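Next up: a single chain in structure tokens, the form predicted on its own.
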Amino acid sequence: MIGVMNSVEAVITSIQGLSASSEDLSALHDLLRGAQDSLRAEPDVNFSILDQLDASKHSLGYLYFLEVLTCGPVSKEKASYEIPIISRFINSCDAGQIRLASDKFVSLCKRLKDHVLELRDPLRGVGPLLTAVQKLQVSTKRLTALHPDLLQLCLQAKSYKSGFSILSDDIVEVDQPKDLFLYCYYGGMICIGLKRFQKALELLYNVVTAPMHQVNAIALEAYKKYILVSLIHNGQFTNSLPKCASTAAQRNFKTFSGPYIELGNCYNDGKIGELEVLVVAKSGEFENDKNLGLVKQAVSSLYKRNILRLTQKYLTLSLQDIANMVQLGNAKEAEMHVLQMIQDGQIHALINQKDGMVRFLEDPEQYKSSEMIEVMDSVIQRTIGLSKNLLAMDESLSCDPLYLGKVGRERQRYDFGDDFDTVPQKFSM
């Protein structure tokens, strides 16, 4: 049979006749399993042959040719010619028949990433892994290993609502740590991009404090960008990590950060003026780590935070007065951050533009309208649902004796080494 199958017509026939029952496809994936190392070495298999098969119908056989046909170094043109290939496969094939080779079509949708970035067009790779993405997922709560390809094609085309759409989900189940790391830390960044501060520091939230017993570059950079956020969202900054960070980033972290606790701390002091003076003096380890711009944005944010202030000792206050005491340049920049603070939210209040006074009101929202009772049980029903799939997972972790036999060997897991060193990617915010 082995002879048999080493012939491409024979593999062709094989996944013509045998891709219609879960039966059949089961005994076609051993059958391409015996015969890939052959169709590698075979010279007459080219991308014609893919002519004869169906991608919808004959989805395993053709990510089996496919991953052999597009395998080798990666040039421009060979990147042109089969990115379209690649793509129209992903969106034409069966979702049930590629699981069965979930990891040939993660390699394949790997490929067609590292092919939009040699062509420096990753905006064009952002459909197909979107939907390569959806194909695989069994369910919507479960990390796959395209999610961080994605986030970062989403990242470096700034598709920042293409990379959010993936970002809703509560995700609960991972099979590999770095996957949740570059996840996290690619989908704060998506945040960050979309002036999502809450939703960044979550996302962040779970890199810092996930377990490790090293530190990696990857949390590292992540805890970088918490500090900035914390300062952009909450006005202010804690020098204690949260409690249930692991022990190697409660040594470690404040180490490697060192301008970013210096930042944090003159920002807590309130003086515009030494914090200014402190990112000049910083701004190339800043640059370096391509974190300049948000550092700038927390600079801002302490304008807007001194104003806040102000509202809370003052019920009417001239622009005039406002520029002096948070230090800005004129009136008309006093007005201009009022303004704004206004249109987000922040505060509420009313300029005379007769006489440059600004009227601090109070908060008008009662949180007792219909919209507001309906964002607050969606909240309340999003809590039920992750208390009940905790629940689940616990439980079904204490009863499994593969799990309590394995855990005291599972440290090597998030024991990353060399190849964890570095943050593939960083992107300027």
Given for the second form:
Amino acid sequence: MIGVMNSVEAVITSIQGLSASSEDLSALHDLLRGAQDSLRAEPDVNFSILDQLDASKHSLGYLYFLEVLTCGPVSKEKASYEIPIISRFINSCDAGQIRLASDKFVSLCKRLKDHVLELRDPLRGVGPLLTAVQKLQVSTKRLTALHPDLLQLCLQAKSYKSGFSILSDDIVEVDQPKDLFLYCYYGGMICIGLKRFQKALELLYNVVTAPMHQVNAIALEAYKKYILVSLIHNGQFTNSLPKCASTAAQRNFKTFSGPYIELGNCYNDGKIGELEVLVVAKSGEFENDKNLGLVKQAVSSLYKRNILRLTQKYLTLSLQDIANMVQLGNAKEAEMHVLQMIQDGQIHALINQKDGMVRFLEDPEQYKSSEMIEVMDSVIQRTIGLSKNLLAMDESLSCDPLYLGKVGRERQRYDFGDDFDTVPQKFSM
Amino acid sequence: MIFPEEENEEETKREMRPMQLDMLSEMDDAGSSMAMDVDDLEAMEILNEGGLVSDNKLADADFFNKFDDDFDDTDIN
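Next up, the form predicted together with its partner chain in place of the form predicted on its own?
Then the entire complex follows, led off by the chain already shown.
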């Protein structure tokens, strides 16, 4: 045991001495990789060892020890003890050092997530994981393995605004497809919670249309929500998937989402009574999917859609007429819907309380205010940036050996004649 | 062109919009998701993308999805 502790002490001394410069850190990292198995095997290595290290100056070494100390089965006692230690480390650690051992840092943060869930207190993990994502990310364009975990905790803690803060970046670099699927699916749910339905649609669309060789359960659940959010936000349902969706999705999604397809088709017919009967009949399936609340929002949106259609045909209508035409119970219900739509900016109208008449107005926005110009400028800048990213990705792909190899194979299958040069032999894989 | 106002026994006034505005409502029926010009289905099959799923095998079927159903606005109202 004395020999073992001497070896542990030697590691501590190395960490203390080799954490200052990048060259020293590289040497330290090699040393730690070599020592980690022996550290893991030693039962006498305990948390008191960390008192000899500074989490901000010796982050790499601290991380190695902390990862060893926190491994093993999760329990409430372990969770209560380790959560503050891991949280303090995440807040104090040096981003440059922990990126050298990003796998270990991710593993430690996932352990924090397991702990807060064990204690049924997901909110405790939101702040530390948000900090962890910001420290782990080399660039805001790169998705990390921690993004989905953070969003999951935000959803469980109902801390939607914290989750939304990491959804505004344009992600263009992804390591694992599953991380992207979860990021988009959970992110879509965060946006639904905040009623940012346009953003929700964009995120859900990304996972519905993502390349996949096999039907993905995450994409399937995203498709169900995509249908519902399309109804709520756009007031319509399109039976066919986007053309850029994978063959696996095109052939199989509808099979697994029958009640949602039925709901969408019934919604398109515009008949509230039939829609409500269908919702009752299929409520079991919607409840199992935890989508019943969203389905109810979709039903409510049909009233709004029908009112919106009235604004396109009439300049004035009585509240009672509106109620009759869209099958609401009475004029009071019609007034509530119209008021909500005015508040949400879906329609522009004036209600005369005396005679119960509604006058529908044109959109007063003339798109020439300074605020609107700022919005347009921001969108244009973002579009330019995305366009540059796309061009760079296209150039990179056109030089990728794997891609060229596949293209080369398919050119051999189809005879294009002498008009095209054949792909060089070395790329025919 | 303005349509004549309709009147019923309760003298409810419904003023309709000019005809040209009615045409705009038909444009709302256009699909909200514009199809991209991409490879056709046959080309995608060449790339060996998935076919019909058998035995309900879904990738990532064990992903966490046990959230509360929090999106019922009637709870708030």
